[in-house]
Amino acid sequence: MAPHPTHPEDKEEPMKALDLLDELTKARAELSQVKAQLEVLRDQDPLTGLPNRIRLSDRTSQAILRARRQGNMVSVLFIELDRFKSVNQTLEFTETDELCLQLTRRMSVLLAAGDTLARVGTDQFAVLLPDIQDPQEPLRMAQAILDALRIPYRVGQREVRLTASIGISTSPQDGDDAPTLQKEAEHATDRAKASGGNSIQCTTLTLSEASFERQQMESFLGQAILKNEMQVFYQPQTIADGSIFGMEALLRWEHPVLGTVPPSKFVPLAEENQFIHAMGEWTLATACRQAAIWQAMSPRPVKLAVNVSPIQLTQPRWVDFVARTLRECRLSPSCLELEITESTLLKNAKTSQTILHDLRALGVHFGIDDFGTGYSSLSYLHQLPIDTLKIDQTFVRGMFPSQPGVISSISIVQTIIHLGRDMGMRVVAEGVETLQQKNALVDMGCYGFQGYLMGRPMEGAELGLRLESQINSAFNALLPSPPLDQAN
């Protein structure tokens, strides 16, 4: 039988079915990408790229069932800027959208991972912080997005400045789903705004409490000095058998209103304000005259320790200060040691070696205060001009757990001194309370001790006058004994 014979009308027609076939794939592609297009452009700020308002509630609303399971908190900073529409005005188009996002990045790089920035309005912005263990976090989270708020922006060829209202609401306190906790932190930025702006207002009572308390304590920080309500305190350091090698300088605030502030509350705002600059010339000046005053009295050289800030350590004027100081004050350099944190080190590093050094070249010595609870790394000491490392009163207090199945830091502690002494600096232990604690010590080859074993810290006088005391011993104990028939 022949074969039926093929017209080129049957191939077109299959060839037709697969070109459709590829077209309407084609088309279901780009509609996929026009929707996920969309989907980004429902849930994203096209400025500035961060969530809107639509994905701030989902992750609220998720982060509110985690944190349920967990037994944590929620919070969300609502913020607003003061004043903008008037600062707008006077901005082209442009310069608006760049202000918007410097302000952005100044925000997004205090968040941690898991936090969410957005932004919900022109001049809106909100942040949500999920799994919230400490009651104070959001707190902290709202005076950094102000201080960094307030900081000038450059914008062209004008500054600009800027500050703004900032309202906390929690969950579960304040509310249990998003749409409440938004509402209730838009509510608290409206009363910080009502109070003049560049504040913050929490619904919780106790974030209340603590923001007017922090509020309080900044207005009163700033003349502190001025009113004579700083007092520098001294804690002796000693060696194994008791003599006295060195003071560690202390700075209180006596306020006749908040009643004595520990340095943890006040010493943080004062970088935050800048206030330490001043804060810590006035300590340094007035630790060095009292020290130049034990060193008239003894013969032998009193070492005296003082605290820096790593933000007085990126100031190189701090080192004209100090060789200043030191000169007026008639102290010998190598008299004083500046202590200084493991975190210190790591920031700004490249300024803070410099700074260090040319210190050094006066002629003055350096501590590492609380080894062993930062950022230790081991390269830095070798870089730096290190004499000290001070061993943390936690490391101290945990050598001789009162609880079973705590375990015991001794050998955290035995480390950090053969550490110390291998590359030939003095080790001392802060925090020294008990003779158990101080034997332990000596045993391992520790060379100083520092804690209430050895004395409270103290006024000057009252330290100038134990100092005296073991001079006098020490000059009685040279003299040569009575003839025994003068010795009744």
Ligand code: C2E
The other form holds:
Amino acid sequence: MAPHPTHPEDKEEPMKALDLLDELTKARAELSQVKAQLEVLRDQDPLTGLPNRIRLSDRTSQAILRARRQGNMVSVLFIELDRFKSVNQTLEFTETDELCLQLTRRMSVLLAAGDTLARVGTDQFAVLLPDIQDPQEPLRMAQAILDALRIPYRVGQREVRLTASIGISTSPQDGDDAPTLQKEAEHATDRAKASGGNSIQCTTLTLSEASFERQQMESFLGQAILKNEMQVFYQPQTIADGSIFGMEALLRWEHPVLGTVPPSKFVPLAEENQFIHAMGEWTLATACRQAAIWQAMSPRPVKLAVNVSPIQLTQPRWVDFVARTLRECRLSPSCLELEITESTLLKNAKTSQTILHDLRALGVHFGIDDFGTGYSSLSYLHQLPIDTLKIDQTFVRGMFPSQPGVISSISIVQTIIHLGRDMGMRVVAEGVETLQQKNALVDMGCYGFQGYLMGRPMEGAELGLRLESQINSAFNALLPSPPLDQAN
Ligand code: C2E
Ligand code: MG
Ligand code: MG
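Could I have the structure of this protein in the form predicted in complex with this ligand, to go alongside the form predicted on its own above?
Below, the chain from earlier opens the complete complex, with every other chain and molecule after it.
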């Protein structure tokens, strides 16, 4: 029997079914693609592609588990841009995105393999450091991030400036789970913001305030010179009539986060970390270059006093450095007076003394700083090439005690002046703040005066102006008086 002819419409039925099946498969594939994309977006920031808060939490939990096994620490740095909202208002929508991408790139390049950078809010980021052994590592990273973010951005035609506040928490001290660690870091950031922004704070639990400050300072100190944060100031030293015969170089450290750090805080730290060698060389070279400028304008030899740490005098290469610097600055060695303290002579006495004698052979002078507060035996005064004794400022301050019953230090001051003069040394009083002190010192035969009364430590250019006016008035005094009719 012949097959029953099929109707054309009968043919279309299986075709339609096949198409439908095809459509269905495609739709299924698209759906799973969308699902996968949604899955990715669940823990990823859509603009930057960085992990978001969810993925950061997962990774932090894993890092804490691993660190616990290995005895390491985990740190979370919470970074919030300062005043981002007002920056945002000045930008177009696309420009804000561009800015975010730029600052993301700047932070990303600072990370090591295994670290995580996450975007946890519009103007908030976080860094997870998973394997910390050195407690200063998070501080160094935070500082590097602050520095990188601070460099101006070019967005379209505009230049944009930004700073950030960073809070650091570290496990196990500050918490042993991801939510606690993140919360502690956020609280620390709030404190950094409250203190004016552009700064770093650790959680209070991590370190005591003093040791945190110390660690923070230590981590910044190593780069202070490279980053141009150090400056040398100069304080004038005068004779009785007020004319300047010398200047003492005093180091200053202006840090963007720590503010102005006094030498009494950073010099001892630099001594412990051996930064003192680079710092001392930089100070000497800077001060000698400045003194050479003054020397060129002054008819009299200038005297530059530079403080030297006992640690520096343990290194024989210091002698070569001093000689080379003086040569390069074309400064006579007799212009330079190195100030050392009495305790210096006790530390590594033998090496220090050899170095002192070698420097003396070059023609360099020496002053004993803070005289009377250190070593009690005076025998070294005979053995060493000392030119100047500087009376410590506590004795000068104590000459006229304001409180009744406090014994005056006048007799100590008088004794030091006699001692110095008998041994052929110059005696310079430090910390002279009042005319009463100065007049009494003049009456006792003190040679030189240094203190706020004569001038505070100042920038080289400012002291240059003072020297210039001193030279001009000395020159004018030498000129014959003009005839009376011209003088009027
Ligand atoms: P120092 O060498 O005895 O310097 C004198 C200190 O007294 C300076 O403090 C100066 O600013 C301060 N001073 C000066 N006149 C007066 C005054 O009339 N009243 C009061 N109350 N203070 C006055 P500064 O600059 O803070 O330096 C402190 C110490 O730090 C210096 O004492 C010196 O021992 C050390 N230092 C400073 N620069 C350097 C440096 O480049 N290298 C080393 N190794 N030590 C330095
Ligand atoms: Mg001094
Ligand atoms: Mg002193």
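Each form is matched to the other, and the largest set of C-alpha atoms that superpose within 1.5 Å is called the rigid core. Keep in mind that this is a model prediction, so the values were computed, not measured. Positions refer to the first chain, counted from 1.
Exercise for review: For R140, decide whether the Cα shift between these two forms is 2 Å or greater, given a superposition on the rigid core.
Suggested key: The answer is yes, as the C-alpha of R140 shifts between these two forms by 2 Å or more after core alignment.
Point to revise | Shift of R456 between these two forms at or above 2 Å (CA, core fit) | key: Not so; R456 is displaced by less than 2 Å.
Review point. Has the Cα of L129 moved 2 Å or more between these two forms, judged after a core fit?
Key: Yes, the C-alpha position differs by at least 2 Å between these two forms.
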